[in-house]
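Consider the single chain below, provided in structure tokens and representing the form predicted on its own.
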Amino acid sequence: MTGSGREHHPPPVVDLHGLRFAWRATDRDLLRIDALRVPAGEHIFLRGASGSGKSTLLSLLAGVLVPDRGRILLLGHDLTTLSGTGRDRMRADHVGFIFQMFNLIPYLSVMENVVLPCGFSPRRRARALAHGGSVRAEATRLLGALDMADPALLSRPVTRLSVGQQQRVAAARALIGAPELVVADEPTSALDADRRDAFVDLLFRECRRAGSALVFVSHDAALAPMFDRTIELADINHADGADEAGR
């Protein structure tokens, strides 16, 4: 029997087709990926050797870079057809980025760093207001959820924080305003195993609360069992130049 109502699945957060990328036109491709889909709410562990193109792929997914060929759809919007300003707007509204070196603004306080995305994106600001009542209240909640509840820390310059504390500030900044996609580039590389596992647990909890998809890049295979799906970059990247880049 055929039913009239088929189950409706929302479009994937990321839908990539036929991607080709090289740093210069004369170079071999660093990335050649036929397809990659990231459904809403899924937590993906992306593993690869150093220099294999993991960070480059994250930058492409977030619209920081543009592929030489192919399409990258973010929430159904083709990033490859947007202007630089259009990609910046999509990233500000829909992507939280946790950088390997955190990229916190050194002359701003903890609170000022966390609320920064809401100054660039009215959409993120509105979501933060809906979740927390005020942007500062939502920032405080996120910091508390990430074990940064001490009120004395909120006005402290980020340069006076430990590496672990800076990492959690970077995560709170990425998560505020419930972006649909969170990308994390080796954010646990400076942590010992116990602190690493605790951080990933906290990140999962907040991504689940917001319904955010997570693409987490690392070469640390011990983290893989914690995720919904593991992708080996070497399995999806068919570029001849990838092996050379990874050596």
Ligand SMILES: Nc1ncnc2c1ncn2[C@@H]1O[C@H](COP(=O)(O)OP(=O)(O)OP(=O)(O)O)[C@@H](O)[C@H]1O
The other form holds:
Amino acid sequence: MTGSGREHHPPPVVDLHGLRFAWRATDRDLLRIDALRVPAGEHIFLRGASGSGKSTLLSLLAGVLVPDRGRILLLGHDLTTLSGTGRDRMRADHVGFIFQMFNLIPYLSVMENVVLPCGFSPRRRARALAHGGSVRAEATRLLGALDMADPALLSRPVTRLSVGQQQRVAAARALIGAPELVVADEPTSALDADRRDAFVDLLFRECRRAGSALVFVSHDAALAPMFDRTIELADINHADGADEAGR
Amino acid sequence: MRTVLELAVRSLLNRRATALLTVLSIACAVVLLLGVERLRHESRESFTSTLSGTDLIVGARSSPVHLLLYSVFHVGNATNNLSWESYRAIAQRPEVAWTIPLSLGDTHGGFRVLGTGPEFFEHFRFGTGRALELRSGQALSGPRDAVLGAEVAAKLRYRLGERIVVAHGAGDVSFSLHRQHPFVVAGILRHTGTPVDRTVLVRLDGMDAMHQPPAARSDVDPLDAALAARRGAAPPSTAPRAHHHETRHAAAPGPQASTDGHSAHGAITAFLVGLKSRPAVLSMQRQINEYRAEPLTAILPAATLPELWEIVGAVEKALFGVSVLVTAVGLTGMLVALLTSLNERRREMAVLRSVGARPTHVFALIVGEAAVLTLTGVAIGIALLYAGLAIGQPWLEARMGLFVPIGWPSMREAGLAALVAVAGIIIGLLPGYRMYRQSLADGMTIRV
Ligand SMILES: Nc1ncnc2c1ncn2[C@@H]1O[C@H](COP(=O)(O)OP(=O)(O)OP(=O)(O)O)[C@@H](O)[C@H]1O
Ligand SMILES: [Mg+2]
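Counterpart to the form predicted on its own, namely the form predicted in complex with the ligand:
Time for the whole complex; same chain goes first.
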């Protein structure tokens, strides 16, 4: 039933059916989504009120959480039937993450932060090698593409970078080894409008170059027009347990 | 896993102040633990090898430990002496290879004076079969000769040729001095690490002469006087050969006897026996214990020395217990440091999860940190121990008479070090597991 008519296309990055999720068995469902599909390379803007369950949905897509019901296919692999280790491996190999803030490991250098996923995923390491010649070269290229080429910046402890610089390092880390899916959970909420637009531009360009699909969460509606598609979580989520504030 | 270990090291370097303190406390604990263990081992070795090659020690009837204490360690006094006749009778048994008579009871400058014979230099062995060596001078050859143990010579600053006066009875201050019979320092021994270092050796006949009442002194042995005169040592009038003790052996002392010290003497305190064949030792012991003419006790030093160590070594056991506790405290410090760091590291773990780390990686990271801390601590501890040994070795030997060789760690020491390392890693399992559970629950979201 997934892409039955177009076998010659790559499988969708995310294909989700009949998902139900509650934080605790006794809670009402936070998420109840019949279907959500993210085709390869598509850039999706996911909007929703605070507390509506956007971050929870991203955790489900990344296999950190398991739904109570339904199936989540990541590149055709059903996360709900995989073991915890299997899901962790899927995430390491195929998903890059950017959080709102505090993305970086404080005791690692900029370079070490960027190449970190390659330490956990041989696949992403191999891809980074294929693309840049060496993992470090690929990291340097990505940092350069994200306007972080200045050697003075690279040698600085990550805790002394500005928030915008930290977010660009996080983006380079999410993109290294060209994962099929890049998930960004409000990565621009700490940036001013100019910085935000520049960041999103750079992120788009690199996602396109890597061929990664992008799921970008924000409640900043001004960004929506830049994306291929905008999804209002409230529109696809039929749960009545979600906070009503955003409706 | 390499990534995780690198992360553990980097994370520790980031918190290097705390990490350094933890490592140092573990290192100090290891120094103490292994240092005490090594000193314990060496003092046990040096203690149990106070005598070597001696098959039996024979004295008047007493408890084995008591006999060992007064005859070898010069601690306490014999309640009874044994007669010269019994000594000679046993010494002449066919199984006996050699004997060394020991006569104690006098002191000089707080050190015991041991009356013995040339056999002492010939047959006495300590450590791994080492014989006594003279640092200067010569062994006992005349009745006025005294040979000093290394510590006696060092403490009292005596040189060869010096005259010394012996006091009757033990103790630093004695009111009865044998002024009429001074001895002359003839030789000084090398360091042995045994009670011999703290002993003044004289010949039995010299000792006998010293104990003569002044009245008996007019009776001068012409032979001894002649000998003394020839050596130019002491005036002949104070070198008597005749004896007033009733226990004196009746056999006439020939010229040979007077030079080898085997002439008749008064009662002696104890004697050491070397047998021709080791297996005879038990039957010999039984025969001596059942000796008719006089109640005697024979002990096997090889058996009684460890027995005595059990008593003397109690302090060292306590010391070892304390060092085990210090090690436990050092490791607990690490546990506290790791546990308190967990909460502030939740975000770090969430980020690691997001880049593909499994909860087991998170677990391994924390346990890896514990492992790096303890292994570094143990390594630095061992290095410090060897540095300390290298510096302290001369001091220990000079002041404590304890030679601590600097060699590879013994099996037991290596085992102790490994035990500390394993204990540290096991202790790391607790915060590791806590972080593992936390990471499973937090996933990638963290609330601060
Ligand atoms: N670990 C958790 N345990 C229990 N409940 C949780 C947990 N994480 C989130 N929730 C609840 O789930 C709901 C959705 O949270 P979520 O973080 O997904 O919202 P969000 O849409 O990302 O909000 P925001 O825009 O503020 O980030 C909230 O009501 C929250 O209280
Ligand atoms: Mg959120």
